[in-house]
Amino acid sequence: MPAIFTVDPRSGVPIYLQLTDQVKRSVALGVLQPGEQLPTVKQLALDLTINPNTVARAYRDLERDEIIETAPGRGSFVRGNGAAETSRAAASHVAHEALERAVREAKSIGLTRSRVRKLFNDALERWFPEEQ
């Protein structure tokens, strides 16, 4: 499997964040199929340079949230069934972070709640236009 995977550790995001964001926005886009196995701990710890147990953590948590599973000397896989359902999980969740990080910038450069909803409002009505 080629490196899909970076970490930016100066990114001031956890590395186990970073990679459970990164497999989920691999499901939502298709990149990473229902069945497709995920490389083992240890190998994406060596290809990331990481701690092992910061690639379990995120494996652990994305078997929480239902989008990977493992089977014991087999490896993880990107869960088959429900594949739609936990695509559109992963999809909302990918959204859901982006739309709480641009909050929090727009909070901390000032800008007003009826600002930022003025903007997030013309924002939908550009990429939206078909639902107005």
The other form holds:
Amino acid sequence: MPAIFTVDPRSGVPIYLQLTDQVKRSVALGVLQPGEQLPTVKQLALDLTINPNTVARAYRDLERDEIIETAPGRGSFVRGNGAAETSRAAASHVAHEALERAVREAKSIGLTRSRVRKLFNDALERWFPEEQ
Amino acid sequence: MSTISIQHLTKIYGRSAAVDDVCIEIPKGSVFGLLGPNGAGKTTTFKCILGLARPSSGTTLIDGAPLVPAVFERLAYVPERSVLYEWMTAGEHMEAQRRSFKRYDPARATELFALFNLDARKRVRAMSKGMQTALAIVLAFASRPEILVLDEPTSGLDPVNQRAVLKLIIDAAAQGATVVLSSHQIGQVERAAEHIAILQDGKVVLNGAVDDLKYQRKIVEGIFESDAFSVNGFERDARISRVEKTGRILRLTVSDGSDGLAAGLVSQGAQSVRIVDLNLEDIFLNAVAPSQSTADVVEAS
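Return the form predicted together with the partner chain of this protein as a structure block, the form predicted alone having already been given.
Below, the chain from earlier opens the complete complex, with every other chain and molecule after it.
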């Protein structure tokens, strides 16, 4: 198993969120391939020196979001059925989080809805010019 | 069912309550961290769970029933103060443990001796504090207990051995053991424990899942144009546990979600607002800080 997971337990971000975020990124980027096996809950808990139930919680959330699937007795795997869809779903989750954060921040510092929409459109045009 | 259930536990020594109406549920297979300043009542709580101190009132249950001697066959306790015999060697302690516990696993004990580099021939009196702690840990884990009560299990250990102890705790929990530990090393509790309770002056001042506490507890910080700003309404918001004003900066400590607060600060004239995550140490220090009513505004210098 490549050492692609790291968590910072001393951060104020819940550990299970750090883990789910990393797995989604890895799947979106293809670092974790469809069908690839994830470490067992116990193994990952020991590797990262974190609570096993916290790892289990992250895995449950990833199952709910249809990023991974768990076969009883065999372990957890990146979803292999509809591989492209899994990878897209993971990418969407990551982007969704980032957008949520940005929009929440914009609202918290008092920007109006139309102002945020303009910023979003500007960014969209800059990064996806030909799709305008 | 909780493996350990503490219900309205009170223990009075002389005229003061060392433990004051404590209620804690420790689910099976979980790692539970008990935090608190010195003298907060952690050790007394452990002693009551284990029948080493008689509660003044309230009850403690293990697997739903009052403590019975048979529980000790599958329970291990590492007390804060060493209960090792000065004149005995590590090996003799191991032998005594083997005779007392049916579940004692000699292969596991040998493995653990090697893990902590312990010398079986060495007498306890010749051991450093750290080696004594390691020996107590080895004796506790060698009988593969289902319930572990660990009072400051890493005190005196170097960082390598502290990490080894954490991994033993995690390994035991992954196999279904229930662990309750106290530690002043908040970073260790933050890694190993999923639930914590913070004791202060014998009372539970905070109790919850570590990740949930981190998710809910934030500081909302607003920066105003001048230090002559005034803010209204926050003292009535039940989510805010602390309001702190330092020059142009206002910091609100919130305990249950910060929705709307940032926008609220902006509408009262804040030029910028940010939401700061809190780690367990921040949450701990906040919980044991001198108590303040929500109406208090602290003028920090």
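In this text, the rigid core denotes the largest set of C-alpha atoms whose superposition between the two forms falls within 1.5 Å. Worth saying up front: this structure is predicted, and the values here are computed from it rather than measured. Positions refer to the first chain, counted from 1.
When two forms of a protein are overlaid on their rigid core, residues whose CA moves 2 Å or more are considered shifted, and residue 17 is not one of them between the two forms.
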